[in-house]
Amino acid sequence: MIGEFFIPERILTGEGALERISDSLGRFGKKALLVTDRTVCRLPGFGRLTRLLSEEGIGYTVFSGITGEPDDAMIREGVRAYREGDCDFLIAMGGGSPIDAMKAIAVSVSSGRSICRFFGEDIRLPRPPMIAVPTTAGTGSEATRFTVITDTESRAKLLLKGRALLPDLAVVDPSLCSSVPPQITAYTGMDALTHAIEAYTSRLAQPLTDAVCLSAVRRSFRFLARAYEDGSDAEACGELAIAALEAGIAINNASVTLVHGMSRPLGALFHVPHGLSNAMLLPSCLRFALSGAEARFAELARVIGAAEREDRQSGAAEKLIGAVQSLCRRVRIPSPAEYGIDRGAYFAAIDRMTDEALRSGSPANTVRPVTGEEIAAIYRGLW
């Protein structure tokens, strides 16, 4: 298999990297739509990012209307604050939210076309330059060409990709990850993990996305609990900040699995924040994929402790799915009757959660193929 690999044209990492951008802001343009919640406006670093640009003589529109993972309203909403702020780029600050934001943004406003239209395309057209700063250490969507949109009208995730997704210029500054509560850091955590375990067991996996994904897990397993009992542990945030945007960089060009495909519509349909959803499927997703990809699971194992190098192939893979039990439990990861989802309402969408796993094409990268049969009994075995 030929292997294509994907990286934004820049990344800055470390501590005061925020600030490194000013060598370059003039090239992007004179005015930036800065695509934020109002959460994030709030906090010190979004001073700090204001107070660069006037700094550098460049004009800026907030617009802090993403009230939650983004949906094609507040897509529109963004498209009309650019366009009347007389904007030539954008900046994103904040979690995956934001960022999955400015990326529709930029598509909507060079095309002219709702963003939901663009679904099963993919995206390639001209668009405004984007520079991506996360605030949280889990999507790692400022590396990656997909963004996933919520269309209001059929309530549906839909996962658009395509080059002009990937910004320009991603920003990895752990300082800005400080003062996120446990929850969040749980949940944006397990998702980075959940992204890297799937591109290292995905159909498209390849030798540079090995590497980050191996690097991302150890990460993950060695410093999220850390950071979730300890949300002042610098080194902790700074480490799972890296592991996030591995863990983008491996999806970007291994893409994702099963987990992926069956977590988007449990979290359209009952408001689910995307990484727990993700965490709530890990463990039984991985049960399912176990014999498909037993030699991968076996090396993950090794890799974060969890077996030796002496143990058998099939044992040491079992110990991976302890592993992530283990962490899910130390993180208080609720299960769907445990987050307050009413079960008749769940059973009763199976069916539907079912055909929407299988069209996003997702599932189809596991190397155990799985059918929807079997996708429909995962969802049942998950209450």
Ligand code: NAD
Contents of the next structure:
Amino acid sequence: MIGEFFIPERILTGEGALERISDSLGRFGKKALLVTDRTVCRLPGFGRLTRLLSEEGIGYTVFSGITGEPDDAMIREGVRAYREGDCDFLIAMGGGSPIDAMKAIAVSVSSGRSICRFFGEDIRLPRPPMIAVPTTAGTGSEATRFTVITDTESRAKLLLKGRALLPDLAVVDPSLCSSVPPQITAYTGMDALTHAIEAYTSRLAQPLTDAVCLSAVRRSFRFLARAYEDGSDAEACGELAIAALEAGIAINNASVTLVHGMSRPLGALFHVPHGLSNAMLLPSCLRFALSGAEARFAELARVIGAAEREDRQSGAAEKLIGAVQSLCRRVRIPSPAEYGIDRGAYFAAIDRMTDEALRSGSPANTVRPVTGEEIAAIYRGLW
Ligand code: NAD
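Having seen the form predicted on its own, I'd like the form predicted together with nicotinamide-adenine-dinucleotide now, please.
Let us now look at the entire complex, which starts with that chain.
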């Protein structure tokens, strides 16, 4: 199989990386649309960004209208802010939501088309320059050519793809994550872990993605619980930020599989945060995929120290699922019922969720072929 590997043109990592963007800001444009949310724009990191822009003589308009995981209505507002502000490039500071929103605003601005119309296309059009500055250690969106936007009309979470969505510069400065509350650390960290395991066991895995997957899985198992239990643990937060970036690079080039396919409809219909819906589904989807990739599951178990070299392959593979389950317990991942989802509404939605999961295309990347009946059975079993 021929592998093709995409990453942003430039990636800055490490504490204080944000300040390093000043050496190239002038090349991006004269006025930035800062895409963010109302929590992040009050954090000290946002002040650091606006100070840098002022020092470099770059103008900016703040658009803090990302009030949750982004939908097409928020994107329209962002496009209006970009045009009214006479901006010529974009910077997103925040979790995956503002970063995904920035990507959608950028392609809508240059195409004049509503973002949901791009569903199913390979988005390649020219668009204004983009800088992504994550403040959660999770989605890896700073390094992906994807954006996930909810269509308010159909209430479906659409996965949009294309090279135009890959930011030009990614700035992974872990000091920006120090204010993340434990519960969000747990959800976003489980998102990164899911990306790394899915990409490692995807049909599209390739040697370069394998390397970043193994590293991201190792880091996530070592540091997620530590960062969850003590948000001031700078080493753990720094390692998790790198794990999230590695995992983003991995899905960018090997894609996601069954977990993400099933997670998007669950998130869209029951307002479950993205990382949490992934975490809820991860053990059952791994159990399903196990027989298609036993050696790969066993390798992951050995990498995290859950299995020994001498363990038989099947036993080692099982140990990976056990380790994922205990990590979920340790960072207090609730079940759908504990999260407050109504049982009747959940069961009534299974056909629709199954349909949307299949239509997204992600389940087809799973090493073991999966049918609609099998997806529906996993949803039922999850309850
Ligand atoms: P998020 O961006 O929605 O943020 C979650 C919460 O954390 C928000 O309330 C936000 O204000 C708060 N927050 C963010 N940074 C903070 C900080 N430093 N301190 C305190 N609070 C902070 O959540 P997320 O999980 O990062 O992103 C989820 C979105 O990303 C979903 O829409 C998902 O579909 C998408 N996603 C995209 C990709 C991709 O490749 N494009 C991959 C995975 C997920």
